[in-house]
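Next up: a single chain in structure tokens, the form predicted on its own.
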Amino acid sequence: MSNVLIVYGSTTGNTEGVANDIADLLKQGGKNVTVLNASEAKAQGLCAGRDCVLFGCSTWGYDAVELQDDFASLFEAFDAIGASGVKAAVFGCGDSGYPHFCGAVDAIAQKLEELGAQLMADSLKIDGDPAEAGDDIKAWAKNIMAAV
């Protein structure tokens, strides 16, 4: 059985509920699943004894691209998380009206491809609310099944 962790960072609930889904349907699918807030999370290791890491993160800012607070300060101290040889992948939500939509996923799947993670998925970006994109959800969880 696969080893699943998804780390979140959410203020409105939304990248948290998105990232419940994503573990509720990794679950059907029978892999074991630990969802983590990123206020909860430690880097040192993170990625440890994980089979793949999933990352999700709200984006604010109208500026400039800025992850939520919580996952800021986890991605602060991202080198020492250790993605290199791991299956990884991105998600967030936001908002298109913004200039860096979604930047915040953009940012955290360069940084982790910087550290040597293997993207296993394009990232998914939720525009707005995610009730809406539940087939989006769908999909893109049955891809990081697959690729599992």
Ligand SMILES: Cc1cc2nc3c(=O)[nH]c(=O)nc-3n(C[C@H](O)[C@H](O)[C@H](O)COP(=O)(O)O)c2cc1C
Given for the second form:
Amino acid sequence: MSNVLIVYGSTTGNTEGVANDIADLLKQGGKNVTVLNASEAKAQGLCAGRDCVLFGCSTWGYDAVELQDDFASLFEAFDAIGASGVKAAVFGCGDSGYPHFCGAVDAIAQKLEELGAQLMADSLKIDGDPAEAGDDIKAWAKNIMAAV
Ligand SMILES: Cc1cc2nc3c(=O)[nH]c(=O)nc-3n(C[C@H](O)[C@H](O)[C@H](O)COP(=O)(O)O)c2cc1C
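What would the structure be for the form predicted together with the ligand, rather than the form predicted on its own?
All chains and molecules follow, beginning with the one already shown.
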């Protein structure tokens, strides 16, 4: 059975909810899924033993892109996660009213590419209330399922 890790950083619970929705969908599809809050994640060897790692992070800041606080701490040590050759994808919540819509998602995807990860799908960027993005979340999870 494919072994999927979902690591998320979320301040008000939006990205956390999406992480759990994605986990439920993947579990329904027969995947073995672990969900981990970035506040509890250790960078060293994070991707070891996983068939696929999904990273979720909301975006903060205004003039400059700021990753959600817990994820930002993990991101400082991202070189140590062992991403080379690992299947990965990124999702996150944001608000298109800000100049850098979901900038954190783009920053994480770019870093993963630099580290040699294999990005499996376009990033999932949710604008506003994730409760209204159920169809997008389902479609994205379906893509991930097919690629793992
Ligand atoms: C002070 C502040 C700054 C924000 N900056 C951005 C931003 O630069 N880009 C963006 O897409 N969303 C921005 N947002 C919107 C949040 O990312 C959005 O509310 C998101 O759903 C929070 O997700 P979370 O609950 O998982 O942390 C900002 C929100 C606040 C309150």
